[in-house]
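Consider the single chain below, provided in structure tokens and representing the form predicted on its own.
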Amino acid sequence: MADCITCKNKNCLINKNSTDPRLADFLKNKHTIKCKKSQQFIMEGTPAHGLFFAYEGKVKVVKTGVNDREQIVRFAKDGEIIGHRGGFGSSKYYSISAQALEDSTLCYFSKEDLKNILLNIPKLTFDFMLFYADELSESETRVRKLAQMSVRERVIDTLLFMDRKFGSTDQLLNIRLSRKDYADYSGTTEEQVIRILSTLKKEGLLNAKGRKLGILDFETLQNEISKHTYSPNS
């Protein structure tokens, strides 16, 4: 069972939050869920009953467009939140689906548990409102780039992205995702993604090796998207 007191995803909010003695009760009700890669475990319109935390992995936060669409909104790693539209607050369904992208294990509270503390902990209350603060900004700031940016831009902000979000290693990127997933995230097509990753490698500025990619050049891809206000934490 992965541990609260002893994680060591210090970004956590629990986490940091977990030597508050009036935690210990609420720690002993938290259940933790084993994830295979692929697995689906938050369906949008389920009935929402907690909220879940990554202790250790990868998953992707799905929506569900026009058509039928799906559109990546989110990705989460070590320590943080996924569900926290649905699975706290008002809203009675989740209003997205979460798939783990590799085997991962996750930290699960029900919305209950989450209300009591939430009334009796300040800090912890605090922490969560300044989350949600900063999520509302990273929203808004995706808006803006899904409408300024042209296709090839939106590609190359997903691959600096994805870098800062999960660094590189032998430069590629420590994630594995598929073409159809960089456009689900870029809103695009596959094949869009798959022309432009393509002329990015002919370009000198991509390193490919399977479905691991990796930024050969990034003040080059950097300067390509600065016009929209490039920011290293958007």
Contents of the next structure:
Amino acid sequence: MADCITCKNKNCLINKNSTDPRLADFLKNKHTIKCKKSQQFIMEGTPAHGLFFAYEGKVKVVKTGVNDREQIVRFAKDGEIIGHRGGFGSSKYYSISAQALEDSTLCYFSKEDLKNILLNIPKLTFDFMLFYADELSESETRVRKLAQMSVRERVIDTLLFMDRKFGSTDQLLNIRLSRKDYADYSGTTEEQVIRILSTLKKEGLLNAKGRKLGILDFETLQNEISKHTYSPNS
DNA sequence: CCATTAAGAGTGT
DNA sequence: ACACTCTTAATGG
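Can I have the other form now, the form predicted together with the DNA, not the form predicted on its own?
Below is the entire complex, every chain and molecule, led by the chain shown above.
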């Protein structure tokens, strides 16, 4: 596989700093992991040895709650980090699980290597800090939405989010999720999601080809949740 | 390629 | 939430 310097994922924090000569040895220690669809590669509560980056593919990050109810915490695509703390911080264990949503390729760095470069390359550390700050901000916005939006609003918000994150082609979202996944991200049950999706279809706001969903009327959907999205963060 | 089966979607209660 | 039906995807010959 391509090395970090020539990597296509220009948004990756490692790629952005890959020309720094001090990174050369570190980059040699990168591992590449192939992951089949549905394969879980981080298990919550398991000792953390490092940090993953999605090289290619899509991943969901999940936190398990009571009665095995799952909450999808975030999604990751090309160039993005999975397992934010990766064991180089205070906790020795992963606080989340991660599962591939499609066949994916992951890059992996050990926590020792990571610690080393974070302590020695300020620019990279600064980029990480900015990234974490943005993530925290987004996470805060999500807390508010989960608390204040109605179920229907949360489902709509999730649909719009999927379009922003993964894009659409031919009026179909470029991601394939089960209704359960939509529920686990929106903080509802599968049945609720199914019902809301089918009413959205009847209202002509949503499109479905097979299992794929497509947004037909962005404006109406946007308007319906606009009172929650006046703030700078989506 | 088609048939069988498993997984997921949808609906009524 | 559960039970049931219908649809779609996966498997294997």
